[in-house]
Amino acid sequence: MFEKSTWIRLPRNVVVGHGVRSSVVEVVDELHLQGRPLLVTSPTPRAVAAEPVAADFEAAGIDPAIVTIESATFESVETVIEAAEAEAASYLIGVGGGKAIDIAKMASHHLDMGFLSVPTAASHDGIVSNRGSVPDGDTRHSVAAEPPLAVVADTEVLAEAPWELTTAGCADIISNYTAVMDWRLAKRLKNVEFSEYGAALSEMTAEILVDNADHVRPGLEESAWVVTKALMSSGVAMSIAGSSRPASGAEHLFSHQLDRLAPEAALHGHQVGVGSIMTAYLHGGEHGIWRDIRDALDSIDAPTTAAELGLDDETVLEALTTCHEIRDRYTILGNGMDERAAREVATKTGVID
């Protein structure tokens, strides 16, 4: 008898478009959320979006609280939890980039209360997913949580974000190609749980972005629209799968190891993009999709080499040969690459000279 069951949690409302930041109060009302909101933000997004959203709540007769976090750490999660309890908050609203939204997501999960996602940069798929990512010492934890009750993504605000944040979001999505390749490989060799629907949605999202890469340009709301929709789809794919597998494979292990070896040298999305070039080569060799990935990244001004990431060749090679040790997740890297093999793939793909 077939007894398998899956509980898929998705946002109830997704609002994307020009000027929709002013719709946050209306979205909250439609969700029938009562009580006091706590806005979780970081310094730059506070002025850009959090304070205007707070003003909208005040105009509606609701007294919001705001907490500003400086970094994505477990200490910041505790800070938000303490602020929510002190301010008697009923729900959280993450306003900002991935940092503020991930912290709000994890704090709301601990508090067992809902949260809304109001992104100010299209920098990664955490704006809609059911997972948060937080560095802890020399490692990074991907933590299961609840997805947002709603996402309000104002393309006018997103288009004004620093261009490198948008290209990082694009690269994060494009890397879904290799994440799904790794997932399929793990299914075949290790019999890991696999979702055809989650994999197909993730791949389609990457394909849409690669096909439209020539049209993704700085300052264009149309570009913000394309990238944001892609990030939403990627986040939904993870919720469907119940894991980060649709969007996280060897390229993410590579990025996490770079975070250990060269903290804050480059943006997460840019690191996984370069990692995806190399892992795609490992999957398909000379005639694989790695060139399409590299060309798409290059067309949106995202890094494709170690030098463009601000890294030396040896750091890239060390990350590539040791990143399989980070977590128990089977990928194309298997039990690891030796230095000579890593140098060959990095050289063949032009990541190092």
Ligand SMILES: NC(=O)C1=CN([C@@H]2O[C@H](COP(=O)(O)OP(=O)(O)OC[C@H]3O[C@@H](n4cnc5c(N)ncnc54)[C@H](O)[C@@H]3O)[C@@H](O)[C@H]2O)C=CC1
Contents of the next structure:
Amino acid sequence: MFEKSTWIRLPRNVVVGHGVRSSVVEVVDELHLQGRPLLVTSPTPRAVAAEPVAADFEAAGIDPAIVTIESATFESVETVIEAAEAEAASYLIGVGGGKAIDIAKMASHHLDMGFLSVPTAASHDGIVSNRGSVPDGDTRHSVAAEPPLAVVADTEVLAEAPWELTTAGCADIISNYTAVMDWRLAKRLKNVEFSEYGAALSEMTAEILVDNADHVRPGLEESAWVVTKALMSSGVAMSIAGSSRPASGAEHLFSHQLDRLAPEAALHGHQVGVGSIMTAYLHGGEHGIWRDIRDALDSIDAPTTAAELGLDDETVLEALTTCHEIRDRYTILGNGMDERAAREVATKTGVID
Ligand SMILES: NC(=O)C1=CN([C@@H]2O[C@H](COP(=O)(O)OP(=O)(O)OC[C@H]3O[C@@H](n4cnc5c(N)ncnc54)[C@H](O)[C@@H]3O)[C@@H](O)[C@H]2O)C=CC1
Ligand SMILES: O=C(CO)COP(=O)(O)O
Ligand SMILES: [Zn+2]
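In place of the form predicted alone, the structure of the form predicted together with the ligand is requested.
Zooming out: every chain and molecule, the one shown earlier first.
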């Protein structure tokens, strides 16, 4: 008897475009959400979007609360849960980059409340995903949560954000190529659960973004449009898979380890992009797709070397040789690389000199 079942959760409304920030109150109304919102944000996005959105709620006769978090940690999730209880909030709205949205997502899951995602940067593909990503000591968790009830992505706001945030979003998408390679390998070697649809959507998203790289240029609002659609599509791939596997393989392990070794050195997307060049080399060797990945990153101004990430060679090598320990996720790194092999891949791909 065939007894398999799945439950794919997706946002009900996705609103993308010029000036849609002012539609948040209308979107909330359309979802029949009642009571008081708690806006979860971080310092810069607070001024950029959370305060204007709060003003829109006040104008509509709704009294919003705001909590500002500084980092993506379980302590921040706790802070938001306490704020929601103290402020008698009925639903949450994550306003910001990946960190604020992840924290809102995880707190809303814990509180059993709905949440909305209002990105201020096209910098990561967690905008609609059903996962939260949190460091915890020596490990990194991919925490199951629910996706947002709605996403309101204002391309005017996203286009005004610093350009490197958009190139980080592109790199997070380009890294899907190697994430899916790792996923297929893990299916073949370790029989991990695999979704053809999740994998195909993830790869197609990277393909479309690379094909449209010419439209990704600083100062063009169209760039925010192209990149945001890709970020949403990649997030949907994660929701279909019920895992971050379609968008997170060894290149993400490398980035997560860099977050521990050199906190705040570079953006998540930029780190996974450089990781992806090296893991593509490990998968395909000299004639694999590593040059295509490097050239795609280069064409949208994303870093391709340790120096461009602001890292020294030794930090890159340490991350490469230790990052397989960060999570129980089988990838091309297997049980780990030795230092000579790490130096070889990093040198051959031009990541280090
Ligand atoms: N849950 C998921 O599926 C995923 C989660 N992530 C997580 O997201 C995080 C990375 O996201 P990021 O957005 O790179 O980090 P982030 O949230 O720290 O934002 C990066 C920087 O951009 C600033 N910023 C945001 N919007 C701005 C604006 N409009 N103008 C000026 N500055 C602005 C923020 O204040 C921050 O300093 C990581 O923690 C990563 O693990 C990334 C991908 C997927
Ligand atoms: O960043 C992600 C996808 O782009 C997902 O993060 P994890 O590696 O924590 O699952
Ligand atoms: Zn990522």
